[in-house]
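Quick heads-up: it's one chain on its own, the form predicted on its own, in structure tokens.
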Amino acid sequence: MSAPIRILMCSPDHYDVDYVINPWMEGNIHKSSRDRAAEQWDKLHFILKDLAAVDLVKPQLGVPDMVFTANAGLVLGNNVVLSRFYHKERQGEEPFFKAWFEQQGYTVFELPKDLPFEGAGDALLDREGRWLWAGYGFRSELDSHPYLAKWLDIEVLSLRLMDDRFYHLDTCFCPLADGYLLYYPPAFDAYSNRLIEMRVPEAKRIAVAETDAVNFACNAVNVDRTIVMNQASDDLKQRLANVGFEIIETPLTEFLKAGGAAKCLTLRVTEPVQAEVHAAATVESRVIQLQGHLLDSGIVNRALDLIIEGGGSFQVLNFNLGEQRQSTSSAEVKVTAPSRDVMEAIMSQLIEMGAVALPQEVSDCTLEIAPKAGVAPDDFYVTTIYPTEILVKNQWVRVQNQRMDGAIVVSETPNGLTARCSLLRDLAEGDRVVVGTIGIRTVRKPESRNPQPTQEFSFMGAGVSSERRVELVVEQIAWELRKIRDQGGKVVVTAGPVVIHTGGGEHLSHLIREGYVQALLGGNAIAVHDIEQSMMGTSLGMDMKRGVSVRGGHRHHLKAINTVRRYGSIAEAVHQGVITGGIFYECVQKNIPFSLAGSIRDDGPLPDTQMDLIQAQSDYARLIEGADMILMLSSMLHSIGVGNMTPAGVKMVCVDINPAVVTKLSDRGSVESVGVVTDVGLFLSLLIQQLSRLTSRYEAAVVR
């Protein structure tokens, strides 16, 4: 015969809502009736005495939440892990619960004082004894879970809580007899829900609606086939009855004011040990180092937020603040994640921010063989725009051909080890590919002391910026263009047909003619409309000078295509005197290389348009190589494509009337990118004016 079930409770002699440490307490300070609370507790006590043996711990003055004995600790067999309360208001309970456990003969384990863990409120045993569900996110830290696995010799499954109304695991999660589970899925993140679904068959998962969740239906006491709870809807009661459970409702509304109900008011202190179950914890921890102007630039805040948002937790082990204004700071942070997959996702983003592993913890990157051409190993490291180095055979190797969304291939050459970015399609069977995030670091410029303001400008945009601000950013761009040209640098322009439609064609032609552009990227459309304007004075059949439709103008772009096809290429049409002006005329005259990437919507297309997408991407990448600046003019598709294949360090200016395009480019994370939300024709006009003023000032200075 099995040993009787024992439950620990504490009478509410001193219970009240004296402070606010969860959303349920807000507005309920001293609004709980002690008499009603005592009456409700007595009814619960009476019900439970019929189901189990109930032990009582003496209530203590000054700790009103001691009534919630679920948070006293976590018991398994003769061992108990004592709680380390997150809030100071409850930390006074710890010595009283410790004394009770010791008096009962339990072996008491105590966590470090700075590691919060709130007992069976955040750790619930599967009723079959197979594993321990452990919550984290609000009151308990993920770093406590390996201790639980070790001390209690049981597998621990970590669940991240996302809704602060359900701040403890037992407020939204209740393991039941025979492997059933009563829970509220929206209280957990996606990873945790997947973990639950992997461990609990669908037929045994009983998900509750929000109306039941907020009535703490999951905060229930389960003894065999009986479930005691505050309240349940008729639907939930029927669903539980259908699988053989009896529901006993007993009002606990006075305790709901403090954020607790039946389960919170009880602690099961007889949890049998399963001999065949042993310790296991999937929790992973790594220590990273951050350097730079961590506080002023917001790096440290962004990194810590990233860890939490990614499903992990952190502990700042060391922080060295720079002593002078120009000094940089450094921080060592322990990152903990519930699984290797979550850790890898977090670390990928931290590496992108410039985080590195401590020297004593760095080991060589992991290499796996590409199983077939065009296919990387699972868990391959995905590259970013930032210069990257990998550790191979105890030496840091710079990755060549840096670009985002690629894999890293390591090769042995006569000159030593090499590493390069490779698109998936370019992988060869047998290539050695970097997987995981170990032994990888990115090389980032030190962040400015001052946080970067959003580099987005809008011309006459409501509540965004003024006309004067656009003139200022155009002036800065003009200075950069002039400097790059004078130093023999390289500017690449990617442009869409809107440049022609808005009257910007003549201005872009001027930039090419004056030597400000060294390569041009676009699609079939910009070339067609530029040539149409050159030959017939229209763009999509619109007279560009008068702004009116021309009779039969809808045929003009096709006539332009047909003419160029007759001559075989844009260059030949220029040489034959058919095209006498415009953007592509200037490119041909100045020997400026251009690449036109085709699409499914293209008419014709022009003979110069590359309809092989893979080849077009390669052409773009070749022309981008060595660029100092890329000017993106109102072409969402081509601008985003160019942005994806451009490494960090290249200044990018994205001009578009659609703010979403500018935002998309800025999301790449490049600190060198500037967005200008305005009409592209107007932008180019202002840019030419600024360049003209710079030239006038230069000439005046030479005369003097």
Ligand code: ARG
Given for the second form:
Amino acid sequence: MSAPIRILMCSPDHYDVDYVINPWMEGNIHKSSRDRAAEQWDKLHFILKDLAAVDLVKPQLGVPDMVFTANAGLVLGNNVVLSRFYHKERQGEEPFFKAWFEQQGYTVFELPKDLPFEGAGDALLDREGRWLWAGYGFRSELDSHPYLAKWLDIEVLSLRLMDDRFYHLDTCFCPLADGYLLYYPPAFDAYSNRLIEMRVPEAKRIAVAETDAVNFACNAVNVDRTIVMNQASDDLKQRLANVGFEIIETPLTEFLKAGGAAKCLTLRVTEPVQAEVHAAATVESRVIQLQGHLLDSGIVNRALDLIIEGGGSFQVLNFNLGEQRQSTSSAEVKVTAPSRDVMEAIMSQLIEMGAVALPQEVSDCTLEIAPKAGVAPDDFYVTTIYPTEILVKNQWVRVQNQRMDGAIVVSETPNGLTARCSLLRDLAEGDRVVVGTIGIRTVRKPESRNPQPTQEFSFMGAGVSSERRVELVVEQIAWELRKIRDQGGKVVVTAGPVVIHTGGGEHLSHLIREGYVQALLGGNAIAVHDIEQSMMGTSLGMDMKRGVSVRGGHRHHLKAINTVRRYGSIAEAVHQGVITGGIFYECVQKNIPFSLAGSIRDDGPLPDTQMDLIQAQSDYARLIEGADMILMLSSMLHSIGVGNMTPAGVKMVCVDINPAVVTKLSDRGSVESVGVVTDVGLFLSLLIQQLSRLTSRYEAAVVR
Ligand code: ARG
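Same protein, different form: I have the form predicted on its own, so give me the form predicted together with this ligand.
All chains and molecules follow, beginning with the one already shown.
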């Protein structure tokens, strides 16, 4: 037999619930009975003495949680990493534990100040000694894990705790003999669960239900085939018995009031070192730089929240606060993540926020070859709407055709290096594609000091003031349309059939006739209803003037389709004098290009409707190139499609009666979008009114 197992305990002479540092302690201040605690502790001590040698550390006044020796430190072989408690309430225990370890001849490692780590409460050795499971999220900082790997020379697997009832790893996770694992999966995030499942085969994973978890069944002491715990359900006992474990239950309810049980009350101080096991830390760190109105715009908060929510942790290395209202600030933040994947996910979001990853020394972006046509390398960088630059051969190169959800392809041309956004399906085998997040930056206009990313205006909602606000937005939009037209700019309209149903057809026609629209995007329906209205005065069979259904009117739209099909195209039907007014009439007359993207529900379709959706997507993309403004009029599908292809910097105006649609469209984190919740027919009529007012004022000024 190998050397005897030794366990460290601390008798509860001064134990009490004195403060609240975890949810179990809430409402339990001074509610535990010292006598009962002593009795329960004695029983546990008695049971364990049978299984191992128990060492005792002297309890101290003023540090009531010292009974939880699991939090003294983490031992492996002759080395111990001393705990640095997160809460000041427990920091007073540190010198006593340190003294005990030193007396026993351990080599004591101490973490940098302000880097919390709570010992074997948050770090559990695989019972075969193959690796160390380390928790973070509440008490221990992820940044402490690389130190554990280095000092103890062991692989560290970082697990993120998500439920504050299970604030220490040992409250919900217990590696057992023979590679078994007793644990409560919902206490961990998805990534950690995947990691656990990768390391522990299904047959060896014993997941407990919440009832057992809250009875601290996972907070167990395991010696060979014996498991000592507070309490287990019959079902759990049976499952453990089935795989050869014997359970000893011993009530520890007095300690539960402080958020601890069997395992917390012990520290295994003999942990043999496996000779063939060595350090490997999967934890990664990067330094990012942020610049701008960091405080006023709320960027720092968002960036730091994003790091935590993404499963990482951070350290602010420096922060230069802009002193004047108008001066910008800059910050360098060290980001740590438990693995490469998590790091990449966090980094791409940070880059989207405008952060620049500072590699140890500035280094080029990484390129990998597309493995086959239409397929990017696994780790490809997914583009955003923001202007992007990549570092190649020490030069920042601007990416062309910026759009979101693409990959970046780098190619060598006679004029030097170029980079462009490419859709996955357009990748050719052998294309060189940017992967990872190093050497990539998005160029953001300095965010305004006003943190509100989008504006929304509600029109139909009650309240007089909001009407005035919509009038104000319409005034602004009219002004902008006017300016773009006069400067020879480009306005693209995407429109749904609701434009016709709400009586907006004549207004949109007017906009086109007056030169305010340079391209029109829609689907089959808007054209069908527009043409039906122009030919028969109805929209889906409704008389547009009288607002009543016309007899047999439900066939009108099919007649319209049939007519256009006979002439071969909308343009031809216009030229032949069959269509004599309406949106598409104006487009044909003014030579305004339009694209109609088909869908599964289309009647007909019209000969102009593009049923090859890949082709339709590229037609749309071509037509929005160089747009200054996109007016999205009540067409969720086509507008989202357009939004996906539009780079930042293009002003988008989304009008819909459904606030959810407006939010969805304007919420691209881009400052340039304006949402207007209103009836689109009404919106267009207001817009026309505003424009004519502007025009008359303008013309009056010119004449004078
Ligand atoms: N009241 C103690 C705390 O919140 C309980 C510690 C329990 N220990 C443990 N290893 N889970 O720190």
